[in-house]
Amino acid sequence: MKKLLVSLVLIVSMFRSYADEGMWLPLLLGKQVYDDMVKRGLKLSKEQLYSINKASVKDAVVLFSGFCTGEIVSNEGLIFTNHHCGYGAIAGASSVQQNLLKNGFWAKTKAEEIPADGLYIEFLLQIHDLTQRVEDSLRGLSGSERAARQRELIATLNAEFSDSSKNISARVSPLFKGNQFMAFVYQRYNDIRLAGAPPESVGKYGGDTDNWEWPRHTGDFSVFRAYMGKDGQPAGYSPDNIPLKPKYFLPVSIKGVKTNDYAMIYGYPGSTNRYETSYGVKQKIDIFNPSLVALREIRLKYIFEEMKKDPAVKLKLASSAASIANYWKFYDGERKQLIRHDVYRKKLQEEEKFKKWATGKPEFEHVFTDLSKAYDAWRPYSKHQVYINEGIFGSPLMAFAGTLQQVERAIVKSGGSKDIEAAAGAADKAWSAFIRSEHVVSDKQILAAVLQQFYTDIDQNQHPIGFYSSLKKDFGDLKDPATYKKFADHVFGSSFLLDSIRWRSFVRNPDANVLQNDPAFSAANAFLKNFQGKYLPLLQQFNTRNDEAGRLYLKGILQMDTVKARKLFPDATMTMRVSFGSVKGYEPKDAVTYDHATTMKGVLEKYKEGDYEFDLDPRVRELALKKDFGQYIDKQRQDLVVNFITNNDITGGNSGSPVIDANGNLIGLAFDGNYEALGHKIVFDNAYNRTICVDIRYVLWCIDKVGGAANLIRELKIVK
């Protein structure tokens, strides 16, 4: 135990960076790292960065609703984070006749911010490292023992290190494929209300065609205040309290960016994997991806089918469809730079080295056997599980009428009236927010292609016993896609999840033979049933392997010689990161060369009036033609700058994060990655990788000359 935790120190302290890789833990940058740091350019210290004692920029980095990142930047609680982080709760204000989605919003005043319900944010208060509690008690444990122990300990610290009384929670996460634990303890504030958002042709401009993409062209930011009770505590919403008094908040700079400025970024990144074999490469690039990828342009095609017919409809399926096809066009890319980048076949060299090197280590020479047996055990069902969450359950009709298996069993095993009013309880409320955002017409058509691609891509032997052959006796050849609308209609025209009347009858009354009959639920239940009973335990079965070899696959890459002339850092987790860099063009291609910078030059040239993607609010196009952009021009171009590039290392997650230059000011807000390096959950491109960001100077001119919000440029710390 000693022997690795000696490696994890070295690994998170001494390494130097040798290009910008690395997300990197605040607590335990280290000598190296820091001393990397200020030599591309960092003017703060150690303790600036992080500290427990003083204010620091963490303290001005917020975890914003749990899915991406936001900064303060005023000392009244202001917060800035993108445009596609709060898009829910812009949507959710808006309706058909005041649509602040499609024509923005400011609030001049405090007193006509709009509640966010549902949203917080969260503070980092502290980082404990319980490696060596957690390993204590996991000792002689391996495998599915291990990972339940394991769980209850997690649980146990999560309790312990939480008051609830100060909404403080702790949340242990595992580092090193489960070779490190921290606790990470937050305090969180639920009075979140949103005091402006661009119109959505700046927030969003450029839509699916431009996401991942550079040169890129948008305004991606909104505004936010967060407010606390008049005691300083946290409180939930009321008219009463008070705009939060941060411990800190981020300086803004209008001076502009050059080639090779410093670049830090603090953040949340959710989720990577750049320490994934060889077996998981190749499973995402032959099964998961490409069938993600499927099945969510059938739901994009049905729902941008409807979305262009009419505003009340683009309005309601608006945030859905940006969650899913921000995601389907990056699986879509991750798999083409896979490919590209040769990934499988440099895992298969750098696993060969680990092979050689745990000949007669008994803890580690099997790895790689037991991984090849866990892969050949699961590769034959993979794709259902994909066709599961992305296709049937791609349907939120499906995805409603599946929840309510725990109606179900409460009423057919429970026995007792507590139970069953409290599942009856729960599921009324889902089922309002379901109805909220349903949209039949979509739904009907996105349920009827889903059933026929899973007929024809999935094994027949998987298929849920008697399901397809009901189909075809009562709706027609399983061949033919009239069929499936033909059962689509059966099921929207039928099921009472649609009806308010007998949903409200049902909720009174839980009666199971009412709910098995009915043909949403029913349907559901049979894909879900036979996914549960046969396949779910086989994915246990192969997750509980596939963690046990992971884990001592890095545990033996820390004790390994040659870790001493690499650069580890811990995978991704959705806790506090920084990551450093430069701003910095590229060359993606032979003869091509891409500037650091866009301008709002670039805006109007891909302006086509009346267009989904690249419309222009007036207001926006009247300044820009005017050439009316104040104290935000860059004086160097004679332009205003919109969007600006970093060598910088982030991932999902890092949404809204801060762009800080060396002087710990903010100079622009990431929102995206490009598409060159889209495999950068597994692997890093030193040469391509770039975060896309927009320039603090188009987020302020949007505010100040088009938004008219002078009230918020006045609370900002504005460095010129």
Given for the second form:
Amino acid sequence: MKKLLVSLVLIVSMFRSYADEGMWLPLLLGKQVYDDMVKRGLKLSKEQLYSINKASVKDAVVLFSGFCTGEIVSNEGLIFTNHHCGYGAIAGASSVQQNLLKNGFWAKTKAEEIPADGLYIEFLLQIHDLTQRVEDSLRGLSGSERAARQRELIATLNAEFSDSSKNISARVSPLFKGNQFMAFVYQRYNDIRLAGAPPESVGKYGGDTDNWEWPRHTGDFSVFRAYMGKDGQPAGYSPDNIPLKPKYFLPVSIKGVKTNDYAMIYGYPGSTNRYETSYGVKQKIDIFNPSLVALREIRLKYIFEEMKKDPAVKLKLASSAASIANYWKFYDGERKQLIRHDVYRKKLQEEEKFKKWATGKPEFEHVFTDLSKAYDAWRPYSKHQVYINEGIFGSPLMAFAGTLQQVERAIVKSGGSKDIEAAAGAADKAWSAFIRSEHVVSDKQILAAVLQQFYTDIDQNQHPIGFYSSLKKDFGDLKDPATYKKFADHVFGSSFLLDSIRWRSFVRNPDANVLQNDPAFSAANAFLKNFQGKYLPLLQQFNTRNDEAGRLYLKGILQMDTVKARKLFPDATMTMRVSFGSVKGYEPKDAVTYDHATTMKGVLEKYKEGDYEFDLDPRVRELALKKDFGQYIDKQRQDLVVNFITNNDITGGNSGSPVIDANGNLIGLAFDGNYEALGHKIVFDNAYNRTICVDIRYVLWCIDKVGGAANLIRELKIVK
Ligand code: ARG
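Return the form predicted together with arginine (ARG) of this protein as a structure block, the form predicted on its own having already been given.
Next comes the full complex, this chain leading.
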């Protein structure tokens, strides 16, 4: 393993990276990668990019609540991230009367900022390479034994590098599919407050129609501030807390971007699978993606219908609808792009090369036969799994009811009142969150629809025993949608999970019979038990075999000669990465060329009065029509640049990431990928892959001219 590691570092630094593809670990920027950055125009030293002793750019970049990226832009802990990252907090702080989501919000003083309960940020303090230690203790192990030991070891190492007294926690991330192990050490701040947000018609302009698309015209940003205790340490919310004093913050450049300008993006890409096999690609194309998309379509139909009718419902469901819709469109587009770019066949070709190389090498020659067997064994049930996660448990009531298995287990197994109390307490907490976001009218229709869809699409042999036959007996013909509606009416009409008085009494005195007789619990439980009993073990077996094959495949690739052709960086694992590239347009199809930037002119062209996605806040429209762009105007275009694109390699999790120029100044926030490259988790295509960014001048214009929040502008270090 040591040898492998040596060769790995060598590979990273030896082969030219032809730029663009690559989510590099800031710790491991080889000379070659750094030199490429410089060739592209970077003016900063390696130390300025990443250092653990001195303040460096990495200290201005935060993991935002575990699912997005943010950047510190002032000496008083001001944070920029995307609007869609702050969306839940903004909606949560809104009411129909005080609708911050709709109208925007600007704190004119720190006292006006709104605590965003549940949000937090994490600073990356250090990265430790623990490959040797992990490898030493995993040597000779494979399969589930290896997986189990790895899990234990990681838990131990996480504890070793954490220090709860300072809110410091470490998370070891297996990289290169378990061929390299790094500990990422973070410090967490929990007092985060909303300082500003544009109206939704800016922050989510174009809605789902424009989502994942270029040309784009969205002001996808929001502004938060981090606070710390008076002693300078992380602390929970308190009015006495003071603004966080950062190690470093990013200056903001309003000089504007032009084509081929250097662009660097720091952030937390969540997941990629660039070494996915042909088997995985086929599974996605044939089963996973289309199933997920069809089920989300059903759910979204009922959700949107109700949201459009009533602003209160819109606020209640906005955040969950946005995330369901976001990946509904993603998975649909991903499938289309994988097909369009013939990725399955390309994967087969790569695998043929590998197989040839592996012949006669006992460690590697069985990898693809094993994989083939693993997929054969799991394939017949893979659709079932999607129908459980995205179908049955796409009903919020079912999802909550399913969690009550824990309470049932506690009652049935122990009889120990401590366990039961703990389980009921946890369930009660979850119940409050559930009830706050539950919308019965849409959920009832979802439940009816997904139950029927499951019945029609999933092999009868796999149905939970007795469930559909008793449905037929009590409610009617299983081909008739009315049957499922009647059943859903019954569930929603009589479940105690929707009745606070009966729920309270259950929590006070948890009773297995009461739970088991509840129609919501018993339906959820029927599907869950069936899956857990018969299919979960198969899934776990499949995962173990697939992981093992993936690890060996990648280990082999790292040893193969043809590796020269590849630039090697680990797949995204929600750990900090740097990507570099340039501002660049592209040609989406024959005879069509896309510019690298969009402007206010385009915002006005898309405007549709009263439209759900393309309406505009009156103030924005007025300023735009007057061309009142102040110092934020693009002199060359005589217009306000709204969005621009670069050829950086990013993915979900990077949302909110700083886009940084050659001198280390903030020029934009990354917020999306383009449709033509939605296969990007699996393949990166130089011709098509683009990152969509909101131009920092548009962000500042919104804060300054639309919001009138000069107080926030004054905090920034603006480079003109
Ligand atoms: N596609 C963006 C991302 O995943 C999210 C955009 C949110 N906007 C929307 N219309 N749903 O980062």
